[in-house]
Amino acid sequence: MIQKTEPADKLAGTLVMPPDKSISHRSALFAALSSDKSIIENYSDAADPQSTLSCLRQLGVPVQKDGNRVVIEGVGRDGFKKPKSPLDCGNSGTTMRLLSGILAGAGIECELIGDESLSARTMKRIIDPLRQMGCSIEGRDQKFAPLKIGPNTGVKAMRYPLPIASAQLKSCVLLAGLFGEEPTEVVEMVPSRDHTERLLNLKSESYGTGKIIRSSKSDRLPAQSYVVPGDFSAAAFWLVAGSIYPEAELKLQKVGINPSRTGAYHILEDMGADFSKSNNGFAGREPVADIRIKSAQLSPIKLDPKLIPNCIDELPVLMVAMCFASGKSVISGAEELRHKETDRLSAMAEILSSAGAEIELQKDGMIIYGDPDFTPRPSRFNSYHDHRMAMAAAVLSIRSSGICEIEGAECTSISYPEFWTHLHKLTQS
């Protein structure tokens, strides 16, 4: 599907975030873990979120779902059943890595795919961890998707120190280890999000500057009955919109603002947005808030590496508000940004050149020369068949001087199904 996005009248008005996808995944996986039955309100709608539904299904877990209420009776760590077919994942790396790390640690023989863009994405980063805890998969090239599971004779516990900041390989390991007799300890020296550890209550205790998150099979694992919140990484796209666009006021209400999750708020903030929040509370175990926006004249900013993993979803769109910022903006030790559902460092090059940003590609970033009158031309934008590469070519667009397209605008189901008739609410007078 080709979209066109036209130059925006105005950018204004109220929305409802879509349901956190991070934390719906999680949701349905530990409440097929627990022994309880879980109501979870709020479930994201979202192509990634509905595989891990249909993967659950497959394992023998009693899952109902009435619109964005879902019901799932937990099966327990021993009651997962051996699919009759393989489990597909379609586009959705978490639901293969942390799904791996169930089913590896209570050894259920079963078979992982998924679509073309997934099996290019590594998974080497959760085989050798798995192996060494005693497990048995096997990768494509011992790299990539499908992966083939099968029985193992325990689980053995480690400590594991995280070599890349990652909250799917860290909660991957995590849920394997929930199959153990003694603790597995994962050491996790810069911090990624959180929400394993929430939502399983899980111990930690602090090392250093960092943190050890322990499970083992000692751990109870709770029910997940709550409302999922608005989730952070679709509002970043909002965010941005916001700050770049004149005489622009957008509120968005009950995101989830889970500190783990929440640099690119604070990244645009240092750079100038101007936002404010409201009606502080939570939504089960996660914080959230009603977020205002203003436009804003933006500074440019040299990112500090240490706080990409807080932001690495948003970095592509944090890329287009750099565009707009008064001066040389730097992004480096974003090299994992290459291994998401499309390399996002080059797409991003690539869309921006194509609008006109004066921009040098880096190997782990980009450097970013920006202008407040920075005008994009109108151009066709290449997806790539990547969410969050077809939104932030949509934030760029409206800036623009003419009618922009951006091909494969479909995948925005991936995360944010309602993106486009959003866009058409904000932008049309």
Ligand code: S3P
The other form holds:
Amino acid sequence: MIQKTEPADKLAGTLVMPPDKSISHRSALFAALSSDKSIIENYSDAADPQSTLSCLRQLGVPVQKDGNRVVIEGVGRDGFKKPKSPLDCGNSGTTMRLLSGILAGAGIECELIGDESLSARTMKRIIDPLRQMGCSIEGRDQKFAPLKIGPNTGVKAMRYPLPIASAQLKSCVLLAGLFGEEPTEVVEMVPSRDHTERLLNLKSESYGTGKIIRSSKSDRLPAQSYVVPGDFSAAAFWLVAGSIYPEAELKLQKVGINPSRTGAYHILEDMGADFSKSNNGFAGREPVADIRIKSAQLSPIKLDPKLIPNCIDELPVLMVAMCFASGKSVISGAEELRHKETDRLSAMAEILSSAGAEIELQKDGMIIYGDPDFTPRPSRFNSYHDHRMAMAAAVLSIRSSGICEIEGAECTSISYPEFWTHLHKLTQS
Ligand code: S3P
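Rather than the form predicted alone that you just supplied, could I have the structure of the form predicted together with the named molecule?
The complete assembly is shown below, putting the previous chain first.
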């Protein structure tokens, strides 16, 4: 589908953010692992979390869905059934990597497959540690999906210093660790999102400037009955849109503000954004708030590479913000962006250049020469079938002088099915 974006008449209004994708996945996976019944409210309708639910059903987990309410009768660590056909993770890296940790730990014979994009993303990062733990897992060329998992003779505990700051990798190892007699220890020196440790209530302690997180068979696995918060990664598109569009005023309701996710909020504030929070509260173990956004004059920024995991999914739209800042911004240490649903560094370089932005693509980042008067050239943008590319291009287009087109725009359904409706509601009078 090609989505046309008309020049915006205004940017104003209130939105409820879609349910968080990362927390939706985890709520369902951890509910299945528990031996109790979980009632999850506000579960995401987006395609990725739905892939997690269909995989769980194939594994014999009773999952009932009524709108955004999902009821899961937990089967416990030993209750998964061998599926009759391959488990299709679709486009979802989180489904494949977290589920592999659980199934390799449990020793369930199965195959995990994904779409073209997921089948091209490296799974070596999870295959290697899972094998070290004594799990049986094979990949195509020892690196890619399809993944074949088999029985094991017991999960061996290990101390694992994370070689990459990745929450998916951290979670995969900790989930396999839940099947070991002795504690598996994951050493995390650069923090990434902590939903797994938080929602499973795993033990952790400081370790130098980082922390050690532990999991083992003796961890009691709690039911997951709570309301999933709104997705901060979805909110980030509006944080940028509201900052760069003149006289904008937006309010986003019920946004998850877990500090391990909100790097982009603070980076934009450091650039001069005008945000405020209200109605602070909790959804289960996760903090939430409403966020108000007003337009602002943005200053350029040099991002600290240590902050990258804290804003990994928001970097594409942060690049858009940097195009409107008054000078040179620098992103480095972001090589991980090349391993997402598409190579997001190259894709963003192409999107920004075709709009006329002055940028330099680097191996691990980008230099962006911003200009507060930048007017993106009306262009046809390629989304590369990556939801975050499509939405970042849409935010860029609201400052364009003419109609822009976004190819493959239906991919926003991966994380934010209402995105185009929300954009229309906020921009057209
Ligand atoms: C996710 C972690 C991040 C993020 C992805 C979701 C998660 O990936 O990019 O969209 O839910 O754990 P990495 O942990 O691999 O960086």
